[in-house]
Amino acid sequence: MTFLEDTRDIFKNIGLHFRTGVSYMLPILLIGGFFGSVAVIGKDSDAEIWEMFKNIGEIGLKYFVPIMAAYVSFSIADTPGIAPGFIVGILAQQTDSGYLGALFGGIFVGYATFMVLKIKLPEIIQSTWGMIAPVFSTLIVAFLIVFVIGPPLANLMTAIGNMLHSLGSKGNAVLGAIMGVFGGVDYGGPFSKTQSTFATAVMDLKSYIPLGITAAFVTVPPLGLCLATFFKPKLYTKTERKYAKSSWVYTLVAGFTEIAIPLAANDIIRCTVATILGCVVTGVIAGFFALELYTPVLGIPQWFFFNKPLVYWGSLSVGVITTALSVNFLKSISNRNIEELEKQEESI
């Protein structure tokens, strides 16, 4: 391939290596945010299982953004891209720009470093490029975030932070609507990732609502569907209503969106409308109240991590209700013939 056909093929893949820097990111941010918070329970002890508890904490909640630069930069250049990503990732902490510097640092040492491996050099020289070539794209790309992208991506972060936190309840609730948005509009997708992994991201940043926001509307699609299959069961077929009844505790224990597909796959539309409004109304009152989650887990763990257990149910619960009225209306006064329906899953 040529110069430009290799870097096109890099960069139009960028949302594939952005997604393999963040599944490698965020078992460390997991451990990290697990033990830091199970810390707080004996912060005021003097033992030292809660200072080993403090520490891996410390250490998750440091690296996870070295780690996905790592990753990212891992995604494009293979196993040589690792170290300079990482180092990339925590010069991008040092100068303040965080994890959007890491996250660029990250794409750029990854295709520095892919088409430095590619500059054909002397055999003599050439055995031991694949050592030397990291060396010189760490260079290039620590001189560009250190001097280039780094200072505006720093002031861009510290703007970020400082609106997140003067954000009052009603600049929550704003930021909780348009999370939900995205969160309910395509169970798990492209748009769902965005919305949590800017969640994720900004814990750096020591902001937790919107991860808080998150975590609240994030089983709402799934339980809504559900709960409006117990509601009006004549609207669905035999098939939905025995999803539904498996799959409601698994959605409680596992906590994932992904869940509510096979009950929208064949109503898309009304579905999806439905879920985005049970998932607005959850993060509206979720942002409002500001609730926060200061451990990225799914399902049951994160049930124990939440400033406000209550609001985190009752945000819930009005989402998973609005959902399932929703769905229920829109179905009602629509032509779905649930007989032909039936028809074709039994052929199936």
Second form
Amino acid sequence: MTFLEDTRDIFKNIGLHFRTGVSYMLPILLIGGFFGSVAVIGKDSDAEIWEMFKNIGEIGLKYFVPIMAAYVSFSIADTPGIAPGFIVGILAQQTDSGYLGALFGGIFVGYATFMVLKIKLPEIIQSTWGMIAPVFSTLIVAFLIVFVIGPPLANLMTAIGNMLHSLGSKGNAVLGAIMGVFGGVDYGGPFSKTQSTFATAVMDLKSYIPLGITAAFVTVPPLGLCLATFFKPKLYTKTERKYAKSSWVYTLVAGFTEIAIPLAANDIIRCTVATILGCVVTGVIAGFFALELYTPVLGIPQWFFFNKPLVYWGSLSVGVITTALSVNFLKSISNRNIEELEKQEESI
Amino acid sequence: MKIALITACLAGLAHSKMAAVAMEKEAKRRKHEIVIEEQGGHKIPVKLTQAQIDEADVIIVAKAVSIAGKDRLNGKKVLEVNINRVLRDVKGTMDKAEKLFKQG
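Please give the corresponding structure for the form predicted together with its partner chain, as opposed to the form predicted on its own shown earlier.
The complete assembly is shown below, putting the previous chain first.
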């Protein structure tokens, strides 16, 4: 039964398909967010150019959803999946089921296209089938989106939107704490990506605080661990100190969490406890003061797009210092043998 | 042995680069020839030419997202691996590739 095997294969790799969609979605959000933020500068001016910026921004912030659906479908059914995915994505958006609707729509339409294309037909029709198959899959999934799974998803999206918008500063602080745990726990791995995807997904609901929170703590782990090596160099090996010296600048410029990995790799548990603490602290502060970011960018470009730059720098520094102090404290009460580690490094 | 490596990660910022660098080092150590293509959301596309792919004995696809241009690899020996596993175990991945090559 290849049918069952294919089905199992597709749904076993659901994470891969979803990540592919997100991967193609991010650049759209980036362009849209960039122009949208630039347009804010000229909001009191009548010059047409600001209108153009605003339009580009709105296009980007609107169509990232169908692009994601299109490429989730592409990941499942290859090139024939793109068009049905795109259409189903827009349909989901227009019927208010938004990001979630587009995600499920993309998965289902990719799956349907893949399966419909597999149908064996007489040779003479087979060649045209490639053109007709996506029409069928679109039809099936469009019904599903509009009449079956759409309405409950639309309700769910409205509920999430209302909840996010009515959180208030305490609620946002709690949200920041939860996101901080996810962001600090695995240095840009699946958990971090889950929370950053959540933050970009809710941009579809015009909620920008989660992205602000994510952006505030994204550099906390690498900066915190670097700073820690300057506070108490004795607790670190030569290679670690050298890496820290060169990497903090890179962190500020490029701004992603993965840079911390070499510093944490040799002592993963203590470092992770410290980075979670730092990220939670930053997340709570950023959430409490309603830090918003409209563009999913990293590094230097980020600095210009926060609605409250002071909150950003404040929350970042508190989080970084928390991480640095706690990791040094944890290392100082441990029996980590630096001399032996350095010997090992030399032998490599 | 000639290797063509394709790495792909979510944003195209960190993992794809890290895997590429690690694998390149390991390949040089074992005296294999290697050409690399990195993919991902924000990546400047550096594509391997069809000739480079045809020449390669083994193609390693290290991915966290589906790669673009799968049809270029038709009929080649392809080793598909999770990019995180590559980062954790570079040597093991290279062993697997060599084994695939020796299978004839």
